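Below you'll find only one chain, the form predicted on its own, shown as structure tokens.
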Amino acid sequence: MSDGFTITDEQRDYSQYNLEANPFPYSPVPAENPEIFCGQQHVTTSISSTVSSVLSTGKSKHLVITGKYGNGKSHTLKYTRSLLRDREDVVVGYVAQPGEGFLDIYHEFVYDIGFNRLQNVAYEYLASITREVTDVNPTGPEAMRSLIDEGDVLLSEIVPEAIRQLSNITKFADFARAIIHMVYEDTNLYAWQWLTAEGIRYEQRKEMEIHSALDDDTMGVRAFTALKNTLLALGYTGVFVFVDEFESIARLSPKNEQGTLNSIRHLMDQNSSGLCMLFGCAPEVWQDVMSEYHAFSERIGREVALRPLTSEHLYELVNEYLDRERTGNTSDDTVQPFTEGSLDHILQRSQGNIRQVLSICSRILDSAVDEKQSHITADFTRELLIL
């Protein structure tokens, strides 16, 4: 007796529309790395001038970004980060929510950062040093590394110059002398953990000298803030946190929320220059910071709100994602297969929200592809959603 179920690997065949594959995603979550985005030009005119402002000035800005679930939050900051990341001169960190406290969102930005990056900021830092100190000319973190290797340059010679510079620049020896145990290969991953404040154990603090344990939100903000000095004293222009899914500090307990908020403001009043922070929020929890929390929003320099997407934004976006994939020319309709009278249905069953537009297409393709239709109109697009 047959159950009913037909599981096969077997590819759909979409060149009768044109196309490779099917280009909407199945479970519509942003990428890493995002390659489109549509619409929404308020948006990215004020990220932009966020964002710009810090690079051509230096000067701290910030900035929340706030729309309902499935609007794009996370897309918009995911796509910032893309845009940003291949700068040399700063450094971006993405958060996907603020945990328990500041100390996860410390955390998380360091862990996005990565070790290799945090690894050859340290090589950089004794690239500079060597110069000063030594007759050698080290270019970068992988000159350094490798006059290291080859015993040209003794650590020895000039790791105590390096942490004692480096703690008047950061005000915190111990992160110091962490950031330069990246280089050891014995204390690397030690130093690691203790930079993602994991949490190691005395002996292995001992090893490194390190006095003090990375563990609240206080060391939390002293560490970030230390990591920011340390890459502008190494001529980076700014280091960039996108914090998503803000609204989440709401279920936090009153005293753990305004900890986090108070936490969040002290590193802002810590960092006048070289800081810009995007924040993600649902709109409903943003009013209310805003309106019990006077002293953390009115150091957000603006708040910009993601909408709906209107008929153009949704036809605009459904063309790039055909894009994606198309295998040849196409006709005047660039949305083919899809018609306009089967968008409009889109537009209308999803309300403009972007995931549920990603997904309903993705379904929709599938089955137009299964049912051999030669379009995908309103009629079709009507039947399977009632389904």
The other form holds:
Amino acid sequence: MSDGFTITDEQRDYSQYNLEANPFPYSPVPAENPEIFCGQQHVTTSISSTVSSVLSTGKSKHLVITGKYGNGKSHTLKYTRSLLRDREDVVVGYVAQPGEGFLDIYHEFVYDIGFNRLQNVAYEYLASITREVTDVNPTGPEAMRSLIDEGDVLLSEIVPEAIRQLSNITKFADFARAIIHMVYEDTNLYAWQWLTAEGIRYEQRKEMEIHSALDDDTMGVRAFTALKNTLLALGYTGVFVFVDEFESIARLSPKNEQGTLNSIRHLMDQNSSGLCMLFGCAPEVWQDVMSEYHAFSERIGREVALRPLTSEHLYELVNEYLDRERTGNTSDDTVQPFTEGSLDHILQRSQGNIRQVLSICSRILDSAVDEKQSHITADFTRELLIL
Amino acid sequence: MLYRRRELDLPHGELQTPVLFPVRNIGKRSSDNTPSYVTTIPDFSAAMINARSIRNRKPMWNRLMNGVSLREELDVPENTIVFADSGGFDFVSEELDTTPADTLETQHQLKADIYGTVDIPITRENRTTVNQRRINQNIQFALEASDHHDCDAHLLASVHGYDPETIRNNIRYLEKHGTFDGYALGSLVPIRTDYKKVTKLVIAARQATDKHLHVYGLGGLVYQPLLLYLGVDSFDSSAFIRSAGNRNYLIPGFGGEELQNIEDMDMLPCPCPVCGQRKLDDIREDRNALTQHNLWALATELRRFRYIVESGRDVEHYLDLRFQGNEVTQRAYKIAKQQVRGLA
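Since the one above is the form predicted on its own, can you give the form predicted together with its partner chain too?
Following is the full complex, with the preceding chain placed first.
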């Protein structure tokens, strides 16, 4: 029988390095709301330009970010999302991967927006109608909710008008009804399920007077466009869709792949304003898309490639991570306990791949604590990485 | 539990609530053929009448305008409490032929104690836009009635809607824009088998106002304990007459049983003044007796509930037992209980 296991919840002590904890992730996956973004100036410039163009002109613009696995595509998309989320005039949704077709993209997008946000859109729309047909001036979703709860406005006075006007705006009466049903506690879950294209029973649709099923790519494009037009009617500047792991469309059958790309193309064609799509894609798949599906790739406009980290970027990256857990003052630009030699070795070993850099740094820092190293030298790093 | 007891001070006397208003069919026929109950069943010194039907039956209306009182026409004592609804249920199939002011005038001429405002029911078969229009119209009718109402009779605003938001919103809107003594929830009969929906709507209404709450049309044997539990102050029912018409015998604590299914018994299981001394075959042939018994069954159900509350017993335990015999009603009560406890 072996007694080689030593399992404990005792935390390592990083204080000798002026650190509260190990700042590097053990499993380097992109955080939901990343706080650090290093280097890749050409990428930040391209993304900023694309996003800013949409924000300033209202015209649609799209971009593909290519890069090998681990070079930070997901991180870049999520970082951009976290920057945009703070703005009140845009709606941004992240789609982890395109799934089996456009309907899956639509489904993931609406899910990422979330039930509460979509319900607030419904209240915002009722607020706009209330301002139009009554003397009351609700300024936002909460104010509108309160007016309804307190009986300051009459639901039966504003709901029919809201459905009528929203049907005109979206050209999709079922969508208009579903949005308005988001404010009714008896039906808002059905409405949510319909709006996310999860599918609901006929009886549930009937209760909301929704006639169609949202169950194919064409309907998905229609619903997406309706949602975007609703938001623009409410004064939003644009809708941002970030589709990650776009390379997975290569797994689809040629027919489905073409169908998905066609649907996205139709979406872009139907939305010449207020739409910004950013794709994260492996370069080899994007090359194939460009050569085989011109009609789609020509609408994207630009491609920007994430490159492996340089020595300066690595230094900056490690420094920023360490700063998150620093306990005391250290001299500027220091990466202690790492030495420059150790970072050079890490860069060489990882070939500038960010995911590998973070993983190695995390592992080495823990080992240095365990072996009571005052610094992480090139030799220590080399020895550890050989093991 | 939301059950509560109140006392209403009305033109023809005081009325203890919760209370059932048995529906009288006066005006629907040439004369009222509802069997006598006011003096024989002490719990029911009240009646629900349809103001529109009476107004539209010319000979009767002329009699009433020439000195015969409504209570004489009904053959009940002068202190009988009368709730006159607008006859809105007829507008499901007929054209609206009255105004809030006209209906109010009719209710006043009938010397009713409680007035229900003019309403046009909604149904699930209607398009949503039609229902929304009717809901809105009913609110405007209620506000118009509020503007014209200037006597001691209680004015209940008729409220309709198939979702809790609409019910809450309507009641609170009316509360802010009109003057009402209470609210009457309508259009529930078409959805009465959807217990979950009905209990949600009733709770929404109960939470929206502390004033008198009436539920139109749902005072039958099954709904009565549920409505009491949900804090409803009054309800009306014609179930006792309709059941008798179908030879349906109401048994307190159980439900309805068709008399054709009861053959090998001399005496029926209820010891009420109607059944206690009479044989089954005798009652089978006497529709009036069956109607009167059915009212006694409703009175018994009401008394039992009151007794459980007044004796400090656990009402929910009583209702657990009360509804255990029928899967549908048991589920209905469970839903009501969850909703009252805020769990659903």
